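Shown next as structure tokens: one chain only, the form predicted alone.
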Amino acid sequence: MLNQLQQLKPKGRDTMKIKAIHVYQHDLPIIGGPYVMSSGPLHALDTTLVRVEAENGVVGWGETCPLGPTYAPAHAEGARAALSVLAPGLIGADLTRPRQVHQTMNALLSGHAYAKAALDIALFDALGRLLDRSVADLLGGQVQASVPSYVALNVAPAGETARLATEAVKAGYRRLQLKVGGRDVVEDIDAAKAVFAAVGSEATLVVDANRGLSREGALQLSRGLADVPLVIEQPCDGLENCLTLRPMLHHPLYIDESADDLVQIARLVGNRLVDGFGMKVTRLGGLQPMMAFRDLCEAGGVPHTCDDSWGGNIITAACIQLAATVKPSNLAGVWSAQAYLDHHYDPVSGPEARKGRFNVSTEPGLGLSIDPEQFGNPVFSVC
């Protein structure tokens, strides 16, 4: 990649500058919904799409899809408001310098990593198309041709959850995430036991509360499942609450929603305070900071996922491209919301899990072909 950038003629550098940024709003209805989590039912998602155009006509796409206004300090209208602040200051920026663009974004707006992520992903997509390289190549190089996916089973009665788990294992999935919380802990215990009885050691079982349990509830859950091999993910709100619980749990502890800062993550990895991460690309601000996260975890031997809260083809493709660069023994899996959505931005080459794995596209950028007409008029454009 560096050699290709060096071979580009200086007189042509103006053609690699950002000419326009278009921001779209798009609804993603959940098929067969609602999808139930500890925070309640989800019927549809509000996603935000970013299209970046360079002077030479190269286009890149990005996406951010916060999971409602209460899941995290992020919401859809907030993403678009933040993008309206960021976009004017990026016109004329050199898309071949993503680190510099990140520094510019941080100078323009403090925080709002989830909004910056959409621009970051779009820039990597455009840069890949410019250089005729996949995003995985830009992130350090693909180390596996396909990456494992996992299934997230929503809160449901034990029998239904066990049935869905059995179907997932038959379809080739080897990691099952069981949503818990928002009901009596005994029901969560029964559901996890039913899943383990149904699939046994054929799949790794993760129980994910999305911060929905009290400390007492988390201890009750772990004690009630002491004889079931599984991982507990983000049992309660607040990082310190989870960390003080860890010595009392009977299971490994993964952190999800509370891992939102690279300095904090370096402390967790360096001091061996957690057993893994459920990591979201948009939480840290996109693919650029995720490379640092990936390398920290590899150095510390801490496994992690490469996924996001929700979203369509674009965010899924970005997660897969990143996951392809992760040391296989460190990659816990990639989750995609696509199976729950009734729309594909790219119905032909959009990513789709087969036998529990995603093939990694080697096409330029994210490997997607997206018609902007499907999103209607932009919410706003900056040129």
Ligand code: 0XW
Second form
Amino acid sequence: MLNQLQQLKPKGRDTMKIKAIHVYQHDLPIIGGPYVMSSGPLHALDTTLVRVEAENGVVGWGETCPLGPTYAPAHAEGARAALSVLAPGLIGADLTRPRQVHQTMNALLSGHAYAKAALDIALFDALGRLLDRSVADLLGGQVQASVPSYVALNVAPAGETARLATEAVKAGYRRLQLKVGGRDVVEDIDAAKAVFAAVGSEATLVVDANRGLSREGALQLSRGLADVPLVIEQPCDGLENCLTLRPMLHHPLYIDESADDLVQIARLVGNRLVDGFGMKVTRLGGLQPMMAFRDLCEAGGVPHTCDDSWGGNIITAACIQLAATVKPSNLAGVWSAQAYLDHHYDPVSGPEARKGRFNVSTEPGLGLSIDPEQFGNPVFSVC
Ligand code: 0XW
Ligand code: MG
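Let's see the other form, the form predicted together with the ligand, since the form predicted alone is already up.
All chains and molecules follow, beginning with the one already shown.
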């Protein structure tokens, strides 16, 4: 697909160069909140949206929304500051060459993958519109027409968690991620046991501490739940803390926050050091590097999610389009913050899970139609 495009006559190429980049700040209050993880409650988040315009008028949208300033080495103002460094250097770049754009971004700014990802996603959206193909097509083609979603359950009393788990299973979800940590481990054990008693084998149960447990706490959790089939996700801070625990756990180990480098991930997959990943599309820099991650995990038979930390329709659509290209047996699920948001960026086509699954748009790009007016004036524009 891209190869054909890159054979276009030179005159046609100028029209596919980036003409302008607009960056918006947008508040995402959490409805039905707060969202509670081991680090505590969150009541609202601050997302950054990127609109890329090509010379021929084609537009693409990207998004990045850190989960507050401590979930990862990322924060909202940092995303916009990084984008202010990157954007000027991308004017005139060829949007049909995402690999070249990444090389340009890396020559302009080290790190800041979560900010680069917003530009990457916008370019894939624009390229899809240019070629009249979905982003999934640009990523190798979708292999399923819908993808499974999953629900994250707050750190909460056992009875409340079991009730919400029962509701989620009734709604069609077959994977539940129970947030643990930040309290006595005995309460986490009680909550997980209550959820298992409520839904049993109707759903895959994951307990995710978001780095919030000590090694001893993680061992106590696994031993206390030895007879409950579940996955333990990112129990402790630090990759080696988690890896050295794995032989002592009664459960499979997923890594999330600590999986932030493709070479390190290759080691984890190649040496069979983990059982899966909770993976954010923005963590490695967007859809371009996520293709390598996807293929590496498929080759190694290591399942993973296609999530992001937070965000609205744009980031959810990007996760869905990528997930649609993942071998179904290797896809653990697609989480979306949409259930916590009071609006869609695209009221007509904004992704909504139905019966625990997202339908995969086959429309060009991300399949969204977004009115920039809803976000007010850009924080800055470069052209
Ligand atoms: C459940 N998520 C995908 C959404 C929140 O950002 C946290 C994250 C996780 O698994 O850690
Ligand atoms: Mg996680």
